[in-house]
Amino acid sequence: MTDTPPPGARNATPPAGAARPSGQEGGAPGSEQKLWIERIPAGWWALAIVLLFMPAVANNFWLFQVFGWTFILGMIALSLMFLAGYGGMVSLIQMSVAAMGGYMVAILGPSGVETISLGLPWWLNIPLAILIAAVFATLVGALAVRTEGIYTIMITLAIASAFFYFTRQNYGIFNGYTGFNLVVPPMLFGVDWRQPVAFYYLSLGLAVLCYAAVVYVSRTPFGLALQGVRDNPRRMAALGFNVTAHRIAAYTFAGAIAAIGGILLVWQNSQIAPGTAGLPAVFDILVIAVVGGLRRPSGAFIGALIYVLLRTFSPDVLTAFELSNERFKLLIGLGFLVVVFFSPDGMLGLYDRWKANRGRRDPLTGKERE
């Protein structure tokens, strides 16, 4: 699994006593290593400044409904991106895992259904909710990783469907069709975290943490081994890696991220019902991940923003053309088909193609270089 050195690299070591090139110390083969803060592209810093100062220019609707919802759906889609992009496993259970996390917060913590909710403090019910959702994802993963391709999709879809009907029919734990209401974030540091500005920063901060966690894990030995399992599981098994264990662990990690998004989703709506884990919501997460791009973590949030904008404003567009606003799914479906038709890699794939074409063009004449 190690990289093969380039021709002549074995003989490239300078003799003892030879002068080292300036800027190299301790025998480093390249220039001085940059700090992590210097390796972040300027575009990311610009985006960070825009997001940090967004409350200064955006109203409460955009902060709470548009951007807050984008960050939440982006985190749930990010968990799917981790499984599909780095593990090669397309799972349709991520929305159900997110709903499990939301349900556990409502059941273990305070809610409007006092006969069921236990009312545990936030520092106990939130970690327990994430843990239970991660265990649920692990159990599903233990079943799903023994299949591949379309069979993985079908078994996770079947479990997601079973979870939806179970929550709708069970009244002793999940309160059936009604679900739970008055599920709000705890008051911490004297801040009402459900206010638009506070909730915006809460969802933004957790989205950044989840994004950073995925990027970090993808570069760890576990993440690199998982990508090796994705590309050639038979070879990885021959090298001594436990393919099944790596795949199940990926479900656990992705389940924790989805649970965080599910908890925020419940806090945003202040309620949860079986529809949160319904099949339309399950497929929406797949659409979001595919539209954004499954190869990089940022694609999950790009797809989430596109979906939220279409979901929020498409009814107004349909009404303007004297069409039923209940057909907003039609516009979302058409947008999905257009993106996939022109780029199977989603919006990030379109951007990569545009960037590659731009690099082949002469900046003076605008023509492609030969």
Contents of the next structure:
Amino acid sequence: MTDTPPPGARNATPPAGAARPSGQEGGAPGSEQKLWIERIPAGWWALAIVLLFMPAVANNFWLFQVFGWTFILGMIALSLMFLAGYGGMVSLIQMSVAAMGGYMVAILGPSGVETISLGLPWWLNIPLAILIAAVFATLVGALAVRTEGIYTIMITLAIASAFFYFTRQNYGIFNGYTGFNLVVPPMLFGVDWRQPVAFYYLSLGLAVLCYAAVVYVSRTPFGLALQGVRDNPRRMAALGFNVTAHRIAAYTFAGAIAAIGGILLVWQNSQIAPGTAGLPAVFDILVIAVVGGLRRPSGAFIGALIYVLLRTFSPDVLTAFELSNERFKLLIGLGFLVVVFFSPDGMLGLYDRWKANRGRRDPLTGKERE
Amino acid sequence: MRKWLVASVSAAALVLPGAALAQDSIKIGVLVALEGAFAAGGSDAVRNIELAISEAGGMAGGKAIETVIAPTDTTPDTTIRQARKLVEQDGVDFVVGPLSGSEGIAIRDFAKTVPDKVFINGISGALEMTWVDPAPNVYRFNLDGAQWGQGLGSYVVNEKGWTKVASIAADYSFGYTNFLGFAVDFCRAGGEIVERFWVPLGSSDFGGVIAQMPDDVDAIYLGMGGTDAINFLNQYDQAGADTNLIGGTIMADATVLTSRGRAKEALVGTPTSGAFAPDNPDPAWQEYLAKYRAFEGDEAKVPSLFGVGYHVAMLAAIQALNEVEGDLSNGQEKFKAALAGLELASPLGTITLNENRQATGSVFVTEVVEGSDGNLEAVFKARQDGVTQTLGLTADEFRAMGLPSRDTPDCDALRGG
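Switch from the form predicted on its own, shown above, to the form predicted in complex with the partner chain and output its structure.
And the full complex, kicking off with our chain again.
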């Protein structure tokens, strides 16, 4: 996989203003250096306003379930996007890392299973949970980076399924089949963070933070080196970069993001059980990332929104057409097939092509076509 | 133009309140597993719900019944999401479901956050759902996994004369719970459990366990289901062992009975117990069976455990709605009281609820025999009526015994007491 970056990742022509994976942005030739705030395109401002004022129009179900879940899955898919898009490593361990974070919050903090949970205060258990999940991701990464392409997928899949079976069989720490219930966010600043509006802003805020972190890291020397490693590991090694260390560090960083998503996921469901990181959930993250598009961080969230909408409403769509809604999975599968069929690089690819068509600019010269 | 249309439709979808209740109909959410290992049982459950509604003429308490099916995959995560969708987005009046044990525990916790909505369990058999910190708005008209084991223990001691058994069962909550029901009954009848083996769900190699099996036992309790049971039986047969077997509730199901090969030969003569017996002579059951077969258009079809459970739950809902004439006002207070006081004449006999809103009802002991066509069948042997949540112990005794686990119950203590 390291020799073949995700479709179009190298030769892409990102639309102006959107975050680029390559981080080579130096401003178009001839344009003046603007303030960072002026460089944010209008679309982003509009999106920010829509998201901020969503609670004024949407009901609790949409806030908590649809958007809350979208942001959470988006964060976990974002961690995969970081590894796959910038590092060229398709990892199936991200859901397990998220679940590890969630489990650690349940085990270290308070939960309904008082015989196991330690009940540590939030300022201790949350950082510890993220740390442990990141260490777990690092260990998996250390194993996985020795392989490439399909073998990376296989080894992370093997560890993910081992994690699932281990949590299901281990009663001493993970409470086996039953898992942990009544895991709720701490009452901080007098706010019950599980109320729909509060949880919406909490998950939105953390999603934005994670997004910003990924965009920032992709432009740091580390991020640029990681992309170099993706495109040509041998040349990077010759230049004196430690290829293995860069890849492992990418796993650590992605692991921390996945862990934040996992902790929110546990808070949202107020419980965690082995099924949270079962193999279907593991594959769902890959599907989300691919459907959204691996080229830019925003793809993860677009994919998550599509997944959540299909997952939530496909039985209703079938019922509306008076079909048996037992077959709702068919509709979900068809939806994803359609996206991947018409745009192998996900929704982002569709958007980019639409934009390119609209502007009719020559991708080489940037000038209007005749 | 089209973009505006899409935008305004999506805006409308966002703004529309979920709880737009029509006054002349009752909206029932059905939480049922339609993917995963129990999908077949789940669709049987949906058919049984439809059967119960069509029997009632589509009406309950003078209002038309409307159902919203929410499919789950038996993971608690999905179940909670779907339950929330039913309550918040679809605006159902109450929920029937879920299907599996861990889902039941998740719904118990979720139900506490929406105290104004009633939850009637589908067929979740987790003891904890109505025993540990039960939710005041969760009602269960089926017996739990421990109750399903009751009656089998005394049957094997008194009828078969087997007093010394070893057990091998699946290492998860239903395995523990179902075994506890058997063991409490068995030990109190004077039986002795020599050794307990717990094997992971989905095991395929039982060689180690079979080698460790003690020889001087009267029977082996087998608390596994599906392919696990088939694998075990095949290997057990190959090892040349021929001790009597006692089956847990999910062991003698269709998967095992209709399997090919030598596995099932070992099963002939094995007593098991559970929520129903297909050839139960009770007229109420026979009437239900006839209706079910006519509804399905299949003269030989036997309903699944899941189907029967959802059917009984729906019957309870309809009967209670009729009693209160569809009055769901004031936090569904009247409906709740009607459910709690219900004396339900079901195909499985009379069912009442205790103070934890858990059913007291009948358990059926069956035995596996070779049928006329060479297939195995479970035939009705005995029934035990009035099986309580605490298995005939007092609540304090039951609590003192501890929750089901690898080492609970303590057989010696029960035999002595």
